[in-house]
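The data below hold one chain only, encoded as structure tokens and taken in the form predicted alone.
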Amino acid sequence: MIIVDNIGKAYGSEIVVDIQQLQINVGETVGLVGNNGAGKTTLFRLLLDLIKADRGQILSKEKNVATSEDWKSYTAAYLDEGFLIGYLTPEEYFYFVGKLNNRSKADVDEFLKTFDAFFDGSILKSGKYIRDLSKGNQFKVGIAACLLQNPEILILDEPFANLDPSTQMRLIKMLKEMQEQKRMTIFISSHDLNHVTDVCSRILLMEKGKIIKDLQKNEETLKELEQYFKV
């Protein structure tokens, strides 16, 4: 579904992404791990055509993401609060996203009922603008808005970082169910090796812009990753 072909990105003399070949298949749940500065977020921004590559191309369903808009109709992503509209309330934002995806207000309301546990009473009817929510609650809004789009591809950058433990567990369960029930292709980055190996069937280890390990998860994957990052 996604092919990364000889993609490169540098800022000045610093190479931040340098990937010769990478293929993400339909229905895979792929985790991207690496230390700060490894190039994970930059790769996601290239996948979403938020920045331009210095060389190479990224294909989504055989269409170049830099020259086609087709991929946007089936791709949803949340990287940071910049993906939200801070001066709207969560409800206003959900209705806005729903309208963009031809979903009625009633349809959006019905969809949001399935997020009662995930929201934990802190999102809807709070009277707050999105910009005034905590980082964790902003992420909850972001992930719900992604799923409201019913995407085939979901990209999440550090989804567990600002969530409390209960919400992390709910998110893990949700991601697993989406992959199993909808064969959604999910691409996430995380510093939490336990969570990423729990959720993902394939792990990519990134260092200095390169994919240095491509692991199909097995019972030894977590130990292998922990050994790599061990100081």
Given for the second form:
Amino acid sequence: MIIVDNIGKAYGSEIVVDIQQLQINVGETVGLVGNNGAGKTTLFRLLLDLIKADRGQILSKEKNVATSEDWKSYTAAYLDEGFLIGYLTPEEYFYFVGKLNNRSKADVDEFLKTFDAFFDGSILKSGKYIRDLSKGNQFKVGIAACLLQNPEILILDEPFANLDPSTQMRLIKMLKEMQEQKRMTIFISSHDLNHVTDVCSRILLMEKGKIIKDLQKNEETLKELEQYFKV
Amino acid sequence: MLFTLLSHEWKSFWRSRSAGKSLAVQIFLGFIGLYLLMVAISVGIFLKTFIEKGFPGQDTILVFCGFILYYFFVDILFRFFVQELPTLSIQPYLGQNIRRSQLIQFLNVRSIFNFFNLLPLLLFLPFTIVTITAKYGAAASANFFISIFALTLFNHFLVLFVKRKTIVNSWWLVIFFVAIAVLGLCDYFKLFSLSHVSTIVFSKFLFHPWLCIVPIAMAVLSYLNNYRFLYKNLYLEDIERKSKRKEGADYTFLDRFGTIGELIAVDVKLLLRNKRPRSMLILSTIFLFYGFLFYKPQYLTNGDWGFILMGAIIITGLFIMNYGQFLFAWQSSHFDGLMSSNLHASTYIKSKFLLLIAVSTIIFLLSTLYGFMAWQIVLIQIAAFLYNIGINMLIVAYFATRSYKAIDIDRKAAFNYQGTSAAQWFYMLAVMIVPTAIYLPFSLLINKWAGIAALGIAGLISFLLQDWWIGILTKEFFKRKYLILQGFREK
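For comparison with the form predicted alone, provide the form predicted in complex with its partner chain.
So here's everything in the complex, that chain up top.
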């Protein structure tokens, strides 16, 4: 599905991403872990063609993401508030995203009904613009907007960081369902080792731009990660 | 403590992201500031001569006295629009071990460093020192000086107070403007004369130095009032705008345009729901009245159609120029999202074009009312309109692909140069040069109407080639997409 081919990115003399070869297959749930500055967000931005790579390329369905715009139709991502339109109400934003993906308003409404529990009553009909929502609630809007696109590839940057515990649990459940029912390819980064090993079938450990460990999940994975992050 | 806080403020000014980057803009603004300063100083120095020339045979000092209240009247109004509230900068200190009174002191002291507070000193001080001292002695002069300074501070804190009040309750805004309007109208219709009152009051000051107690008292009261208000309301939620319930809007007529319609709907919401674009819209509406400035009767009678054309280009293109100069930057806060959503760049650019054309058409239709001045104006405006939607819009979009600066749409627009970069200055140059280059050869070789026709036809042809242009602009956009994205991420 995604092939990262010898990609490199540096800011000045500081190398942020330096990956020789990485392949992500259809239906895989991949978790990206690493300390701050390891290059997780930069890698995501490269995947979404938001920054220019110094060398190498990223192929999505055999097409270079930097030269073809085809990936946009089956990829959904939420990295930060920069993906939300602050001056819209959540509903307006959902309709907007729906429209971009050829989903009618009724269709979007129907979809949003399944998110009632996830939204916990604080998103829809809240009488607020997105910019006035709390960070956690903005995140919920972002995640829901991603799933609304019914993507084949889903990219989320630290989805658990701003959510309350119950929503974290709901999100984990949702991600698992997506993977099982729709064979969605999911790529998330997280600092929460428990959650990420719970959700993901494969863990990539990044350090200074390099992927230093590529683990298929088993009972030992969490321990191994904890060993790495031990102070 | 006050000193530490002020030093932080100093640092925040010099270290702000926009300070270092846009050196050219800083230098330009510096020159403008210097220029204004020089003007103010020279007006101050030559005030006596001006008054003698303008009001021959009258006592200069009495004329001067008549001016003072006028000045402070206009000052209040002007301050209201331009002066910023120094509020949010205290947010990080609220949790620290700093007494509330100290914070308020800081807010108030910090706010005093303002061009408006320097201006009256520059304007009035030379006159006070030279002329008044010569005739009425040092005591009267000192009295004047102190009074003027005190009135400045009175205005300063009054405006801060009223502005803060209007944030909490918009009725204050209405009351404020009604009061100002009533005063202004009374003066205009000679119900009473501000200048008369001013002369009576301030001529008393010449003989009774102790009277400066009154303005001082006014200043102190104004300060205390502001202090008290802040003391009671120094909670973030009070300083922040009380938010009303926001309802979504649905522009069903745009639905039929599919994705492009949806993008335009988002743009319309951007225009209506954010401070800076909203004030840009209001400014644009004011520009509509520029016709009365540009379409001068002597141009019409002399047949100086070239000048009229220039005015027509500005009026029919005002939205294209004002909105277009930040075409993509308006959406800088969510550009990452737009660029990774299921949306082709060409569709995005096309939606921008349609918005510019639609609004420009409305403006053009409104501007045809100038036809009542002379029918030729309508013809010229048609040519100018065609030029604007055919060519000017392309220039604007091209420079937008070279503009990498983010703007914060939630800040006010007046004197806001955030997001302005070299691209904007080049654009301004292009705006002047391109139409001249099309118009001039034809008007010199044949006649002025040929020049105007050439401009209109060139615009129309280019307009018909729009889809082709969009292809080219999309390529240009992709060449610099990463630069734009990176620039927009750096707020």
